[in-house]
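The chain that follows stands alone, in the form predicted alone, written as structure tokens.
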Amino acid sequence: MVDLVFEIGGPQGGGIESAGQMALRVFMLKGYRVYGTREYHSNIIGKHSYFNIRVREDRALAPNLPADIVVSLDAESVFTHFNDVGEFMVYDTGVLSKDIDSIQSMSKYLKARVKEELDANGVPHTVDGVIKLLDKRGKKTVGVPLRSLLKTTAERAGVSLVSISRAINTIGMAVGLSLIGVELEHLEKAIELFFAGKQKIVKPNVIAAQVAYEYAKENFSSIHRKKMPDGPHVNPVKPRLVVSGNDIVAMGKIAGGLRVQTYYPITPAADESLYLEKFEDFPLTPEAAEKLGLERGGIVVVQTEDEISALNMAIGASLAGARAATSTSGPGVSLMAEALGYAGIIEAPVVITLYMRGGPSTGMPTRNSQSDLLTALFQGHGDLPRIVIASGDHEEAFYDAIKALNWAEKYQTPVIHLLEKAIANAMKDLFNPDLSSVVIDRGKIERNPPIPFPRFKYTEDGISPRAFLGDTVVWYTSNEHDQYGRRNEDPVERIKMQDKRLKKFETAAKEIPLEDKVTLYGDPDAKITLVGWGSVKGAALDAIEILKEEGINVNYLHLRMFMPFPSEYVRSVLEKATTVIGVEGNALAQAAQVVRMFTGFEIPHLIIKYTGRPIFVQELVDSVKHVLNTGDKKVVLSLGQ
């Protein structure tokens, strides 16, 4: 079975993402499932970035190391990723003499670690020293004169060298693909797909690929792998997309009937709103057009002056009858605390899509984290329940975006939809979502409301009928109020109104299906249980398969809904296991704290990672075996640069 990792690194702004996206399409054309993650600094150009691509026959849900092939487009990439190399390292022969101390963009801490390792192996602090070390380790090092091949490309394309300088990424990537037996025709097609409509860019990049393949054939034929076989999806019956997490959430919101999206630009959330801006006006299907009496649909996307305004504007839109949402990250949601409380007390249906990144404060703006779970649960003062859902992959993210809009309106509450940078910026292939299963549930709407209208009427299920602004008279105050919304601090009425607000979450807990809250993967009778959430899912699913092959029977409990929490089911699963291990991407093991709070069960072993990098499959496998062998209570992961 093919399970391959392809990694390419170079300077930020040097086309690393473009190279990664083209490579993703190459492997899709070969019939494989793909998962690509990119790591980058929070600057525009110059610092190091890289793209890690996982290629599998069945599913690809998580990154992995070591990489079968590492393509290093500059000296810094060689120093940064030489320990990632599984088989091949492709490097630029023009930087062989480069000394590590001459690289200004490289972290002094990483430099110190690399120099210590090079000294221990008796090689100089140069790219040539690293190549000698890799040769000694039995790796295949492939030196390519990137500048010379770029010059050849420019001459063949009849363009200036400066105009196609970024084609160096295509040359390096192409050499790497040729070494693992990928046909040139697939790369040519991938270039055409990625740069569709930009023929001036397509032609020189295709020529760059051809030049690279010719050079590799002439110089590295002895170490070429055999032709890479076609995967099972080479001629798929179902069409496939390749999308980022940001994009698929935006698609879910469109399918879910979103009408207003507000945002203030912040990493990694902004890309979702930028995608929505591209489709503010879109054609309707014939069926929808006939039903609605319209030819086109639309979304109002507004960039506000700050996150406080973003949530307040979304609340206002929801009161006027629009399906509304806002999108933000940790520092932004911190500013939304008071507005979140306002949405809660006036029972405004609004969705907050929260993309988690490294904190506290500005922290690591472009790095991954699962550290905003407790914020999502307890943001805002007072007794303020809300629905909190976390997606574990792109498929879940699409449908969760739709469900979040439904739940917000059905239960008249803020819904916080948690995702991570690891999902937001990951590129994944997906079969087209099944829109036949999409249902729009707007909840209790009074179409002919009396004047005045008891917007907060006491009901058995805690959910009051709602009417839209302009249809009647309603008071929306941030103070405690009576059934009409008029300010009221009577103690007896306060109890009734607060109980009403709490009651609807009991209703939600009963009505929302268990499969939307939690899923147990693997053998239900396994005595070893991993517990995780969010992007842990992909690594955990692969890990339990690998461990099973080694005779270790493990299952994985994937937590999705944290409020209302599926306490009884989670407790029943954990109490059956003899060994329970929590796996999380934060320092405090926040989900483990939530499990203990809602079930009373304390997870005894923890595997955590808070470097800002995703959890890689193999490091999870190794750490699970370590816990089983040693009984250690905590393992801290650190793989990846």
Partner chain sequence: MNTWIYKRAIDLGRDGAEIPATRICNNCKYWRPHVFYEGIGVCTHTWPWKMTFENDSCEHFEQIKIDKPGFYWCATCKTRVTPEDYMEHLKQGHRLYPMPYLEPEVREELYSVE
Second form
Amino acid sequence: MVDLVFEIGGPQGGGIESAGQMALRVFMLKGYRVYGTREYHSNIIGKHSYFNIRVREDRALAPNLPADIVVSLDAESVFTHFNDVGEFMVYDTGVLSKDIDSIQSMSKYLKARVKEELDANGVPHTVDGVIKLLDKRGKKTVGVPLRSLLKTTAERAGVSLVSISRAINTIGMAVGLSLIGVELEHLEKAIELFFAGKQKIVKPNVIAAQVAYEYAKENFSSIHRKKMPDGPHVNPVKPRLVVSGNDIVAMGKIAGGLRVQTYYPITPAADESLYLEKFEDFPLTPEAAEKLGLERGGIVVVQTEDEISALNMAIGASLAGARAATSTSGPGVSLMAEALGYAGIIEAPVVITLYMRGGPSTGMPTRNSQSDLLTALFQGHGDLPRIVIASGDHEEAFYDAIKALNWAEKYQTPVIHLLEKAIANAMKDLFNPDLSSVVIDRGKIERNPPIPFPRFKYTEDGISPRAFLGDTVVWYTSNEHDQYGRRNEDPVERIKMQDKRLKKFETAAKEIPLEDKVTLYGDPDAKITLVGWGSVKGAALDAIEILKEEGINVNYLHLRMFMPFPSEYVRSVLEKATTVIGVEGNALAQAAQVVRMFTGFEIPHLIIKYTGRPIFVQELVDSVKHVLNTGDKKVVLSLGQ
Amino acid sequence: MASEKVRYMADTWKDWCPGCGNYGIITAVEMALKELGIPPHKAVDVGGIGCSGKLPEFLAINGVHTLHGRPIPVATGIKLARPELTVLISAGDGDTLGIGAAHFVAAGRRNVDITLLLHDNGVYGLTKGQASPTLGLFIKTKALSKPNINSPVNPILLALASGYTFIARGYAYHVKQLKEIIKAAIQHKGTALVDILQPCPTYNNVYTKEWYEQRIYYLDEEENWNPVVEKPEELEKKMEQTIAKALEWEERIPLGILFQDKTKPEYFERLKIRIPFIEDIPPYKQPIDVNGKPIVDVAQIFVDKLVI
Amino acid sequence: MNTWIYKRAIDLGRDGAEIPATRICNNCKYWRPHVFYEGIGVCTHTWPWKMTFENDSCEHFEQIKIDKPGFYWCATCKTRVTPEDYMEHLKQGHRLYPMPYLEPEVREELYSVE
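Switching forms now, from the form predicted alone to the form predicted together with the partner chain, please provide the structure.
Starting with the chain above, the whole complex follows.
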């Protein structure tokens, strides 16, 4: 079975993004599932960035190392990724003499570690030294004269090369693809797809690919892999898309009927709003257009002055009857704390899409973390329940984005949809999402409301019918209030009103099906259980498969809804296992604390990662085995640059 | 839906201090809405925190009482979703020029068609009379143990700098004149500021009724006063005269319309460049499902992500 | 002062290219080195600008002169140097240019980062 990792690195802005995008498309055209993880610094231009692309037949949901092939477009990539190499290292012969100390953009701490390793192996601190070390380790090192291939490309293209970065990257990537036996035609098609409409760029890139393939054929035929077999999806019946987590949430929101999105620019959330903005005026399906007599839909996307305004504005839009959401990350959601409570007390339906990144404070803006779970659950003052759902992959994110909009309106509450950088920025192939099972449920809406309107009427399920501003006279206040929304501090009414608000969440807990809250993957009778959430899912699913092949039967309990929390089910699964290991991407083991709070079960072993990098499959496998062998209570993961 | 006798004032007991300027303001609001014939369910008053923020509670139109400083974003959201509504904001100088100053500025940049009634009394009444952003430097009210050491912000100048297209000033106890100003503000298409000078008899013993009434005068009583920008080339001159008027304070305080720019497009005019039908079919009016099913197809919209 | 230029020209023997003395792009005032990738740059002599290699040469060659204090691009350090410290870079043999070449479409390759 094909399970391949293709890694390409270079300077931020130096064509790594388009190289990765093209490579993803190549493997999709080849019939595979793909998962592309991007890593980059909080820097616009010039620091190191890379793309780790996982290629599999059935499921690609997590990055892995070692990489079958590492393509290094510059010297820094060689120094940064030589330990990632599984089989091939493609490098530029033009930088062989480059000394690690001459690379200004590289972190001094990484430099020191690399130099120590090179010293220990008796090789110089140059690219040449690293290549010698890799040769010693039996890796296939593939030197490519990038500049002369670029020259050939320029001559053959007969035009001035408009984009140097985008020809160099194509050459490097193409040599890499050729080495692992991918046909040139797929790359040519991928170039056309990715640069659709930009003929000026397509042509030189296709030529660059051809030049690279010719060069690889002439020079590396002895180490070349044989032709890569076609994957199972080489002729897919349904349209396939390649999307980031940000993209797919935007798509989910459009499918889910979002009509007002507010945001203040922040990483890693902003791309979602930018993408919504791009498609703010969108076509309806022909069937819907006919039924509604309306061809198009439109989303008002507002870039606000700050996140405080973003959430308050979304709340305002929701009171007037539009599905409204905002999108942010840790620092932004901190500013939203007060408005979250406001939405809670006035029972305003609003969705906050929260993309976690390394914190606290500005922390590591471009790096992954799962450290805002406690924030999502407990931010805001007062007795303030909310719905908190965490997506584990792109597909979950799509449907969760729709469900979040439904839950917000149905239970008239803020919903926090948790995602993380590892998903937001990872590119994933998807079949066109199936909407046949998707329901748009706006909850209790009074279309012919009396004047004035008892907006907060006591009901059995705690949910009062809603009327929109403008359909009648409705009163809202951030103060405690009576059934008409008028300020009221009567102690007897206070109990009733507070209980009504809490009751909604009992109703939600009952009505929301278990499969939306938690999933147990693998053998339900396995004695070893991993507990995780969010992006841990991808690595965990692979890990339990690999461990099974090694004779270790492990299942994975994937937590999705943290409020209302499926306490009984989680407790029953955990109590059945003899060994429970929590896996998560934060230092406090926040989900483990939440599990204990809601179930009383203390997870005895923890595998955690807070380097800001995603959990790689193999390090999870190794660490699970380590826990099983040693009984260690805590393992801290650190793989990846 | 309309009842026989349209009521704008709620039955709620108004709990403002005796002599509070808010009694005048709320009456002017009521009269303005009534005279403009805006039915209560098509009007919204969005309040901040403080004495001003209680207006929505005492009116019988839609009322949205919000957080301290945040009525502008909430009101903007309401208007963006449902532009047919008349959206008023009742907020204090602390709300708009202190904790919510970023929103005050941003509102001018957007020029959404909302009317901001700025209750300008120089103090934080509900927390025992601390100095607010419009209290003059070194003024010591009875409520302050020591003189104020912060300079005041000039709401007229800040609004002008921020791009407000309607800037006026009224006086809380001149209900009829205030009503006319509020009517003009509502009728203006764009963000309108009415800076309402309002004595706080409980905490501000400096800016009193007597103090104001010795100084205030109406601009429309002056010969040749014309604050309206009809053509872009008039802008600079009109801004200059507004600045000059905005700087008057110690001796004389001008009331009335200080500035009105009819040349700048309102926010929906701007949005229409991006979504042509958005004013006719605004967010609240757009269907999002047919019998509970979505009305879009992902692969039909996001064609840039297709790999086929 | 410009000995670094000659020295660099000698160092350019990579990829087996011939070195035509010092009248090469690397030493030419019309040349802008690529901001990231070494040995590649853009000739700004005639529009549209053309990609060339540091050891290319042509009849429009004019010697680059780094003799006045200014904000130069140090291709060795990949950063801007100030009028105060440009001389220090020159002394250390660094390559200075008035500007690097940054592709106009570079934003298409960039991320949201803060």
